[in-house]
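The chain that follows stands alone, in the form predicted alone, written as structure tokens.
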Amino acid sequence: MNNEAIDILRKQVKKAFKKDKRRYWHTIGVANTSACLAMRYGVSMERAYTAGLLHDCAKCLTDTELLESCKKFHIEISDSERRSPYLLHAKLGGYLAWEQYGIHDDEICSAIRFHTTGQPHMTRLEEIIFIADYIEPFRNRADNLDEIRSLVFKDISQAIYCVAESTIEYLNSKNKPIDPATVRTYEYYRKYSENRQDA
């Protein structure tokens, strides 16, 4: 890895989260987890670590700022995002990674953009950032974390199915809006899981 470039990026992220140390350590956890999964699945560690470092780069903005920034930069806002603007940090984060942090890598920016909802046919890097955000070491709330952490090193697609299913169940239980992209992710990886069981 280009340690000098990574160190500069890490310092920029730390500065952005100077008022939210918990978010900074979550970010470090995602970056480290992403690098581990990159080694397991034959993906560039540097690209995975970079995407992990920047996955929440827009998370320090308020809901109002997220909405205003997305309008300013012509980023599409769905109905569920309008009702829950915090979801927009992923889309805006992909944009800021390119424009503000100079990460001119389409796949890295896409991995950031889809790290909360996922999408069907994710690239391996996109899958890594999606799952790393859920399982990084500082996470401790989900009931199935130990199961997912074990499973992800054996079958990342199956782990994504379990995470998508848990996410939808949780949002339904709290009567919160579910982004259609999350549903599409769940349906795609559910089919993978069913095909795997039939094999």
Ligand code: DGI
Contents of the next structure:
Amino acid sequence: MNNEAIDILRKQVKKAFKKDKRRYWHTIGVANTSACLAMRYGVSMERAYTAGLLHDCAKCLTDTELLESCKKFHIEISDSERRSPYLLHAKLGGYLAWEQYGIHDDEICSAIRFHTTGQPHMTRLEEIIFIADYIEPFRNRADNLDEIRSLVFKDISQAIYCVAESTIEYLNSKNKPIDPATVRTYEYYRKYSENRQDA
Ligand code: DGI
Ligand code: FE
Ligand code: FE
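Write the structure block of the form predicted in complex with this ligand for the protein whose form predicted alone appears above.
Below: every chain and molecule of the assembly, starting with the one above.
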């Protein structure tokens, strides 16, 4: 890896999260976990680590700031995002990674953009960031974490199906609106996993 470039990014992210140490450690956890999964799945470690470091780079903004920034940068806001503006930290994060952090890499920025909802047929790098965000070592809320942490090293698609299913169950239990992309991710990875089991 280009350790110097990574260290510069790490320091920038640390500064952005200076008021939120936990978010910084979550970010380091996602970057490290992404690098491990990149080793397992033959993806560039440097790109995975970079995407992990920046995935929540827009997370320090409030809902109002997220909405205002998206408007300012002409980023489209869907009905679902208007109802749950925190979802925009992913979309805006992908934009800022390119524009503010100078990461001119479409796949890294797309992995950041889709890290919260996922999308059908993700690239390996996108899949890695989506799942690393859920399983990184400092995460401890979900009760199926041990199962998914082990499963992801055997079958990443199946692990994504489990995460998408748990997220939908969690959102339903809290009566929170579910973004259409989250549903599409769940449907795609469910079918993908089932089809492979039949084969
Ligand atoms: O930013 P993080 O907290 O590290 O993680 P994240 O970007 O995956 O965001 C997690 C939160 O997003 C979690 O509370 C579940 C929520 N979320 C995921 N998919 C959807 C969603 N919230 C809504 N309203 N709709 C979704 O489809
Ligand atoms: Fe996030
Ligand atoms: Fe995160």
